[in-house]
Structure formats: C-alpha cells, structure tokens
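Encoded as structure tokens, the following chain is the form predicted on its own, with no partner shown.
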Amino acid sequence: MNQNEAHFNYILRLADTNLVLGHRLSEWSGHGPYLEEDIAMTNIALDMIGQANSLLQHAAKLEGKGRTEDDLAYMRNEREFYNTLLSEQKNIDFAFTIVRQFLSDAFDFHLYKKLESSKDETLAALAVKGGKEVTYHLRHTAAWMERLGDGTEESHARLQKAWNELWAYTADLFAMNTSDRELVKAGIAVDNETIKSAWLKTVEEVMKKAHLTMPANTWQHSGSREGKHTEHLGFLLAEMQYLHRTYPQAQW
C-alpha cells in the first residue's frame, strides 16, 4: 500500500466512524426521554453525520477514481467500513447510547485537537471545525453521565450495565496499523497511543462523578482496522444503504 491508499483509508477510518455513529444517534429522534434532548440528539447526529460528509468529500478526491462522498457512504460493504466497534453498537436504552457516546467524544475530543497540527491541511481544517462541535458533544454526554449515574437506583445501574457491556470496544478505538504508523511520521495521522492518557484521564474523572466502577472483565474486541466488524454493522448498512443502492441515479 503507498502513502496515498493509506491516506485514503485513514480519512475513511474517521469518516465511517462518524457516518455509522450519527445513523446510530439519528435512530433516537423522535423517541428521546423528552422534547428537548430529543432535537439536542438529533443536532449532534447532524453534525457527526456533516463531519463525515467533509471528511467523505476529501476521501474521493485523494482517491482520485471519480468517485463521490455517496459512492462511498452507500455503495461499500460491511468489510470495506473501517468505523470503530463502539460506534455501531445498538442503542439498548439510553444509558447504552449515552455511554457509547461519551466514551466516543472523549476520544474525539482529543484526537481533534492533534489532528489540528496535521500537514494535510484540508484534514487539519476539518479537525479545527469539527473539534468546536466535539466540544458540545463531550460537554452534553458527560453531564448526562453524571445525571444517570448520581440518579436513581436504577438509573445508576443500567449506566453500570452499559459501562460494563462497552468498556470492551474501547481498545478498538486506539488499534493502528502499519499504514498508520508510516502516515504518523509524515505528519499526517495521530499516534493514538499519544492521546490515550489524556482520554483516560478524561474518562475517569467522569466515571468517579458518575459513581461507576471498571468492569471486572478486561477482554478487548479489536479488528475494525482491517474491515472486521460485529454483527450489528450489516444490518445498520442495510437500513443506511437501501434507498440509494435501489434508486441509485435519484437526484435530490
């Protein structure tokens, strides 16, 4: 693989990430706890499902086939997504969705913040823009955090249950591969190593206000990096997929 298939499938890491989480986060509306949070879900799904769309536009062009942000949200298959395993985790309740969100945006909140500083410029740009709307995110879930957890009884533990059941998938937010490693040095990409401190740090002052504890089990599911997905992706593609692959010429 050269530089540039690797710049490639970097860009769509982050972009299918963001796509496949706001259709996750776009499955809340209309059915949130309460008018307000419903359009504040909704606003957030808006924005990660805008960020893929810049980050989309810049994948096809560096591709250089001709093919367009749509080609490449709707005309791929499950092994060719490269999106995290957390983000295409069902929504269970919403303490699930919250979770995974803010477990998400902490990461995000800081990979950003790196990617500002990257020589693709274009990239560097989408990370200032999108690290703006990262910041509300990772504001609006930690406090929904703390909400659920300093709540109920039950509040506190279906948050627990949730925590427990994601805490899995957060290895798979680091994973890097040899392409990645060749794009750090030329500037390009985070070493995701560099940032995972910081989004501990982040998480566990979260956790501690929230009242949640580590989950006992420590096993890590990982391969998303090379297109290895749960079972949950294909059926989110399905849905995602399927005005656009049965009418693909509609203009609208």
Second form
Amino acid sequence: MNQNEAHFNYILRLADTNLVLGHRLSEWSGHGPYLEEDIAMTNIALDMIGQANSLLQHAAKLEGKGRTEDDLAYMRNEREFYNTLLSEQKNIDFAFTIVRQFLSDAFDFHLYKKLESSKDETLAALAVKGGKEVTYHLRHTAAWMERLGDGTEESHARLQKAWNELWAYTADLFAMNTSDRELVKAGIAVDNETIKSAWLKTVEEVMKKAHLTMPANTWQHSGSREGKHTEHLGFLLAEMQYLHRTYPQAQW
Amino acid sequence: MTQEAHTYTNQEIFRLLATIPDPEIPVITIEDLGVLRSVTREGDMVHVCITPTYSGCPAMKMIEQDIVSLLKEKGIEKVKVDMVYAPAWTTDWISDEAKEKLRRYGIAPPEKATADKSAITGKPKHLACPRCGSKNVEMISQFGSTACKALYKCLDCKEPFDYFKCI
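Given the form predicted on its own above, what does the protein look like in the form predicted together with the partner chain?
Expanding to the full complex; the earlier chain stays at the top.
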C-alpha cells in the first residue's frame, strides 16, 4: 500500500464507523422510548451520516478514480468496510444502544481533538466540525448512562448486561495496521495509543456515576481494521444498500 | 430589471444571495446565519462558498438549490456552489440583529463563546424564555426540532421553546 492508498483507507475507517453507527441509530426512528429521545437519536444519526458523507467525499477525492461518496457507501461489500466492530452491533434494547453510543462517542471525542492538528487539512477541518457535534452526543449519552445505571433495578441490570457484552469490542476501537502507523509518522493519522488513557478516564468517570463494574471476562474481539466483521454487518449493509443497488440511477 | 451576467460585481452577487432566507428559520437569512461565506470568480464562473451549520444539516442542499435558482433568475447561469469546512461554523457568527430576530420568532438565541465547556459536565447556561423573559426554564431535550436546536420549557409561562445551541 503506498501512502495515498493508506490515506484513503484511513479515511474510510473513520467514514465507515460514522456511516454504520449512524445507520444503526436511524433504525430507532419512530421506535424511540418517547418522542424527544426518538428525535435525539435521529439527530445524532443525522450528524454521524453527515460526517460520513464529508469523509467519504474526501476519501473519493484522495482515491482519484472517479468514484463518488455514494459509490463508496453503497457499492462496497462487507469485507471492504473498515468500521469498528462496536459500531455494527445490534440495537438489542435502549441500554445496549446507549452503551454502544457512549463508548464510541467517548472515543471520537478524544480522537477528533487530536485529529484537529492533522497535516491533512480537510481532515483537520472535519475533525473540528465533528468534534463540536460529538461533544453534544457525548454529553447526551453520558447523562443516559448515569440515569440508567443509577435508576431502577431493571435499568441498572440492563445497562450492566450491555456493558459486559459490549466491553469485548472496545480494544478493536484502537486497532491500527502498519499503514496507519506510517501515516502517524507523516502527521496525518492519530496514534490511537495516545488517546487510550484519556478515553479510559472518561469511561471510568461515567462508570462510577452509573455504578457499573468491569466484566469478569476481558477477552476481546478483533479484526475490523482488516475488514473482518461480526455477522451483523452483512445484514445491515443489505438493508442500507438495497435501494441504491436495485435502482442505481435513483436520485432524490 | 435584469443586468447582463458579467456586469455584476462579486459584492453585488453577495448582496443578492444575502437575501436568501434560511429554509428552516425563514426570519433570518443565510448571511445572518453565517452560512454564506464568499463569492469569487474564475473567468465567467461564479464560485459561491457556503459552510454547513451541522454536518448532516438537510437544509444545506436546499440552500444550494436556492442560490443556483436565484442567480439563474438574474441571468447568471454559470454557478458553482462549494462547501467549505474550515473555519468550522460557529454560532458566534450569528449577528446580534439576527439573534434578536430569532428571539422574536420564539427561538432563544445562542450565547457567546462556548469553547470552555467540558464535554460531560457542561450544563446549559441561564437562558431566558423568548416569550416572557423568565430565566426559570428547564431543558427537555438536548436535541430539538432540528440539529441546531435544543428543546426547553419555561416554568413560568409554561410554553415550550427551542434554544439555538452554541457550537
């Protein structure tokens, strides 16, 4: 992989995570626990899909093969997606959705802060913009973590259950390949190791407020940085890509 | 009366576009909001730069179409609308007059300078109800009818209202 290909691939990682998680959240549209929360989740979905759109445009330009953001979103297969494993996990219930979102928001919050000084000016600008949005998302999901964890017996039990299952996807958030490391040297990418302690601090702060404990089993899934996914991504893509692939010329 | 396309200065084109209302909040214009950034020329091609308020704001597409169709009406056919991301849009670009227009429309305007707020503990500040001016208000949801607004309720006049979030 030359540097431009690596760069393209790195932007895909960021774009795909936003796209897939945004799509997951959008599945709540019309099914939220109450109207305001339904709107909140779809608002966050909108921000994430918007960020994915800008990032995919940037990726398409870097690639320079005439593909558009839509080609990248709708015409790639499962193994060509580089989103985090966490982002593709199913909604299950509201507690699962909130834990998944919180862990991801906390990661993005710290990642975007670092990306603001990337030598890729477009990426830096998108990180500034995305960072402002993520700040609101994180505040929202952190508040829900506390509310569910410190709420009723049932809400706490559900949150802890979600925490135990989803914690196994957190190491994968930080996954990097050898090309990413080259990009770190070039000042384009962020070394995910450098945000780990800040992310953990945010996570532990919220865990404490939510009275959560770490799961006994600390085994971790891996593979997304190489395009290896859990079984859920294929189903998600089938639904997301269906219309575009069936009617390739479809326009709004 | 329509002028010949080439006789418009960039400044005149900017003034024309500055009259386009925001599709979601029609009491303010895209210039008031800070979305309209610049007008430049490259030969006979007019380049209009706009910046999105929020990444996924669905109004951006509509604003783009409004720009193209307004200029077409004025006989300016060669138009390219570019989305710029740096510097990132901030509510600090909304003028004081526009903030007053928002308030009269029933939307509590954003407050100034927000950079110092921490992500998790950031508490909403003391806003006033746009209808009765009471500061006895409560947040209902961080996310309102559009990406840029939060939903509040006034505990005195009992009216719900939108608050234009600072970013």
